[in-house]
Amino acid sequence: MNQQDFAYLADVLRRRSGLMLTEKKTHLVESRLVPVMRRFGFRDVGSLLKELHYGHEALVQAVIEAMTTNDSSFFRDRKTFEEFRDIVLPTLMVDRAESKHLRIWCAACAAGQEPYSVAMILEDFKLLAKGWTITLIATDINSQMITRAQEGLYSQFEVQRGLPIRRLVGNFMQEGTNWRISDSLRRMVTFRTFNLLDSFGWLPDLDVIFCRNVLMYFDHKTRLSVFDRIGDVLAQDGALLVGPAELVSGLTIGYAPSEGAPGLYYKTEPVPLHRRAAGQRLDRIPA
């Protein structure tokens, strides 16, 4: 792939997608067209380009789904799961105890272990048991992902990367070598293709958004685009949690982080211009 189709192809992918490319990755990306070259029949990555220019939409959501990554694992960074379960779910509950009506978003979800994870601790809490109604929903740009999400069936290497045994025992049936999530847990979720970089609107208000480990591979623009799209649709007192390593404040002005909780961010009130030429700092507005 020479320098002037790469660029292409990560302009696309920009624009489309909001993924970054970097020259460093030329090899890792060429490797990633060969399954997209097959499925369509073409001879060389330098056809499979041609062909992009003509707005080809099967073939342009192709080349996103090879370029995505798709890599996770049951509860993925402890940490976040542990926060959400006793800090976020325990003030939601008694917030939300007239209604007993939770929203939750797992953005970018790959194969569906996250919101599966999700679904676990709210079983553990009985909510369903209590009347309570669980809007659970499971997003991720990449469509082969949410097929295997909805199909709930993860291979033995899947389920010992993250996931207690016993969860496992209690929360799986095996088939072969296989094993397939419960149908109480999988009725809990409703899955759907998305990106992030199309309208917000279809969304519910939501109490908590799950929006981990995808913005990183978004350009600056585009992450302050979805993190302010991410605030119309969370509640006032809603929650944020992203990756541990990934940074809000600073960002945006619309997040305060908590305290001694890595990536968990709540809204903050809207600041007014008058402080903002006051020479406030954007990264320590209060909550």
Contents of the next structure:
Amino acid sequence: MNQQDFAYLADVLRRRSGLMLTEKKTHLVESRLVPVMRRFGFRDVGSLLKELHYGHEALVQAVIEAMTTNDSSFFRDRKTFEEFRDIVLPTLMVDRAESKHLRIWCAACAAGQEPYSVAMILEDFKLLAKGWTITLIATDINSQMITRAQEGLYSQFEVQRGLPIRRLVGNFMQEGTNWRISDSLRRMVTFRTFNLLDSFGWLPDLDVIFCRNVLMYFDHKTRLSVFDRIGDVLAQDGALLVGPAELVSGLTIGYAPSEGAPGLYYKTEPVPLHRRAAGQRLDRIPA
Amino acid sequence: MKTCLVVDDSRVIRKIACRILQDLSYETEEAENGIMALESCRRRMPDVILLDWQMPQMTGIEFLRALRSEASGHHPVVVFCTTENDVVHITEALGAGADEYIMKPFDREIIEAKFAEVGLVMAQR
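Starting from the form predicted on its own, produce the coordinates for the form predicted together with its partner chain.
Complete assembly follows, chain above in first position.
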């Protein structure tokens, strides 16, 4: 892939998905494009990139999906789930005792391990049995990942990364060498393909947002925009959970870290519009 | 340094497991069946036991029942590591006192994740 092709691909990805490519990743990019090239019948990566110029939507989506990193595991970054279980959920159960309604969004759910981990914790609290309504939405830009997540079928290798054995036998059914998530957990989650650059207008007001290990692939401006729009849909006392290595404070003025709980953020007081920097309230990154 | 007893009738499996565990800063010992494992435990109780199921002379589940019935005051963590990968075996192992269960084939990542589940190593993920 020559420099010009790489620059063009990087530009398409940044505009359409927020993903950043650096030239250090040229070989990785080429190897990820090979299956797309074969699927669409191109002779080489160069021909594929030429076709991208014509805005062939299915091809653009396939290229974006090929470039996304989908590595995940159940209860990934255990500390985050402990914070959700021990801090976030008990507080919300008090604060929402009247409405008995919890609304949670996993913003980049890959093959579903994160929302199903959340669902398992919710089931530990027996919220549904106690009459609570749970809205658990899980999205990802990669439609193939969403299909996998909806199927809820995981390999033996996948269920051994982060999932305690008692949870495996209690929440999954064995199908040959694979394991399928139980119907009750699967029904708890609503999956949808969604690009974080698009409007958040369809989302309800949310009590908890998991947005982990995705914004690190975005440029600064896109990260700002996503955090800002998360602020628009997150309840004033809602919780934002990001990856332990991802910093929110310093990046945007709307959040404060929770002391002693890495990756857990709460909204600060509403920020008057005049204090917001221009360009921080974008509904969509301009092309 | 924590100690781990690797119980498996396959020399190759023992070697692979020991290498991974040593890399995770464990001192390792080996036994090729349940009887040898019990003798090893009576000499020196390890912190954790990585245990195969099907072995000659004394199987893993027989060893586990014998171990848990001994009034030594020690309660080492027992992690099964076996090709018996069905719910019936897993449930039986948990009922007999196993703490975790690894379904073969395994790699370093799985051992690390499972040991993290029972508080033996810091979770890396």
